[in-house]
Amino acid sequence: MIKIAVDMMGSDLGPSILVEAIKQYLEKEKDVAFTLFGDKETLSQLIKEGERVSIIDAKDVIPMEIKPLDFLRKKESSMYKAIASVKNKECDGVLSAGSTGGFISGATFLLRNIEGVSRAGLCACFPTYKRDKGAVILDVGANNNNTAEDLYGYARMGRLYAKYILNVENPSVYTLSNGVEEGKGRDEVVEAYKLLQERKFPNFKGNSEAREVLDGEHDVIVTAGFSGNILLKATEGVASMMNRLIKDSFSYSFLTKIGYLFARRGFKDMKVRMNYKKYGGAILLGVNGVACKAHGNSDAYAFYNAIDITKKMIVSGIVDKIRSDDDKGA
């Protein structure tokens, strides 16, 4: 039985949405059990404890902005207890929709980095032009400053994620830069490019500009956390703007509304293909345990998918694959 720890107290929409997703997952998957960390009185009214559901009382909530040392003082919080359950081998993985900063700090402090990993990275899967094919991008915000060795580590972990979670046989790997030519970019990008070339990293293709990363041809994009987070938020902003512009265009006049009736099937298909919620959330790769961060505003559909990606991470044994000397690309 796979055991997943869930921080129930950090969601923007409240624990009832998370419980809805958990109930759906329990119905479909019979080999998964949940340990829920949160206000036991509230949670007991939403879901019954049983063979595959247990509730651990933890009323404290990690605030959205918290310093790393302050997190360590919050030992009674739902997030701290959920992460600690993985550290103590009571659960196989942890999932939270709470504070991203708190989650990264907690997972890094409690689970520690895998030996040989200089820095853990937050790995996100982005929808691309190609149907049902995502692009793996990391780091998207776990660190503000990175070295070339950090980026090399992200390439290795991102490649493993693409291979064993997205089932891409030989993922293409790129470094994110402001030009495709060798020598373009910040110092850490230029040096990482050299490392990947010198160590003959499998299927390393060179630099990629941001405008190309979602074309469906780029499997893994390696970037420092600062620029990765900007890419993440810029992409989300453009997608939101395009959605509003399309709605405004079709509501412009009676004729445009008629036009929508003919085009709506295509737009519904586009909406499905661009829906980031199908990927559930981001994974903190490089720590000694499976740690998944769901979006704070996750609805039941998004959180269900976050549970599913957490399970896939556990089943794939990706932590052991990162820990081993196999497939390092050197």
Given for the second form:
2 protein chains.
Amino acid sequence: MIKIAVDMMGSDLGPSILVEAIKQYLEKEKDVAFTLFGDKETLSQLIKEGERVSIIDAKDVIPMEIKPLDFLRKKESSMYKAIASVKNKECDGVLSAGSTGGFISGATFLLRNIEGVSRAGLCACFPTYKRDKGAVILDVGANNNNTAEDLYGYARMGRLYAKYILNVENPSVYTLSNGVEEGKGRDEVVEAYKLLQERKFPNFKGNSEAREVLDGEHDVIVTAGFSGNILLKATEGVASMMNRLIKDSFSYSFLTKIGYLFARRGFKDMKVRMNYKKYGGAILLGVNGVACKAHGNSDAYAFYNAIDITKKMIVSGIVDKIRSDDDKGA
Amino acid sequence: MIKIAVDMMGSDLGPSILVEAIKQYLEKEKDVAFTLFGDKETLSQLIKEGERVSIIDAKDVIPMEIKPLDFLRKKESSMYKAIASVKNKECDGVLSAGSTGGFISGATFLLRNIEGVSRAGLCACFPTYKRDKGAVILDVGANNNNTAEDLYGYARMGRLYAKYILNVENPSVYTLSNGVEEGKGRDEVVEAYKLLQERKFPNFKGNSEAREVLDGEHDVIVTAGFSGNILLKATEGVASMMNRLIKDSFSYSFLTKIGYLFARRGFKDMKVRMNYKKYGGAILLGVNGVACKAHGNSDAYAFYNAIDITKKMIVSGIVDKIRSDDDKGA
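Can you swap the form predicted on its own for the form predicted in complex with another copy of the chain?
The complete assembly is shown below, putting the previous chain first.
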């Protein structure tokens, strides 16, 4: 039985949405059991404890904005307890839709980095122009600054993620820069480029620009956390602005509204192609344990997928693969 | 008479497109004269010299990728000569659609930074969700690394640009970061935030995230060049991907194609709203002279607008305003 710890508090839409996803998952996948952390009184009203569901009472909730040290004092919080259950080997992986900052602090502190990993990185999967082809980007915000060695580690972990979780056979790996030529970019990018080349990193393709990373040809893109965060949020922002503009275009006049009636199946297909919710959220790669962070505003569909990623991470043994020497050189 | 130097070589579409825009501009605006730098034989076939048009022969072309030192050796290039004409006060401003890297090197070397400006920055104007409301973002790629003082300078120059070129009365100014709270982001961002606050920078609103910068409420966004470049290119990339997806949606089936016939006026309006070509290109702010860089793939419409921005920059006396002590504190 695979045991997943779920932090039930701190999501934008409340625990009932998460419970909905969990019930669906319990129905579908018979080899998974859940330990739910949160206000027991509330949770007991939403779901019954049983063979595959247990509830651990945790009254405290980690607020959206929390400093690393403050997290450590919140030992009675659902997030702290959920992460600790992985540390204590009571569960095989942890999933939360709460504070990203809190989750990174907690997972880094409680689970610690895998030996040889200089920095854990937050890994996100972006939908691309190619149908059902995701791009793995990390770090998207666990750190502000990163060294070339950090970026090298991200290449290694991102490659394993693309290979074992997204089933890409020989993932192409790129460094994010402000130009494709070697030597372009901030120092850590220039150095990481060299390291990846010198150590003959499998299928390292050089620099990529932010303009092209979502064309479906780029499997893994490595970047320092600050730039990765800008890339993530610019992508979200422009996509959401374009969606508003599409709506505006269809409501421009009586005729364009009729146009929508004819065209909507095409646009529904576009929505499917661009649905980031199928990737479930972000993953903290590099810590001693499976640690997944669902979007704060996850609906049941998104949270279901986040559970599924958590399971896949556990089953694939990706943490051991990151840890193992076999793959360290590549 | 306002005298504009134009580097006629190095644009993706060749000099005839630029000449088309210049002819239109000559027709429309009677107080502007052009000095065109490039292959005289070619140019003479496209446009006649006269009272408001002179051609200076320059055989060499700056390639797209050029190192700063190599630029300095290309004294016979159209770009070098065009920039030098501003340095020598023969022209009031310079415009090029050639290599961005070359242009930044050349303008920085030949025109030098304005005293008190720690680093010149490349300033781009982005279309936003709000109709005819642009967002001024700098630096979008002149530098890899920037200090807090650089960012402070960008805030000052970006504000003057928004005020005098885009006619925004009291521009709101933001630092780009990975979170809106004070203290978020890389060191230079955290420090720049402090400086802007301590020195009571007019209408400084704090941090903004890449997600929200194009909502039309953000007039000026300052960032180090590397992150700014990621933001610029991510925006371009996602917008162009969404446009492809819109096309795919309309060609999804026979019905959706009919839908397009009804809806196209709405989508044409969207194209107008999102047309970055109306902003003509990017501006190198902080050097002793007006230096504008049109997109390499500018069509006549885009290049016409780039000429217009160059003229506005000259007429507004923005270089003197950056130089003047009046505005230095703010």
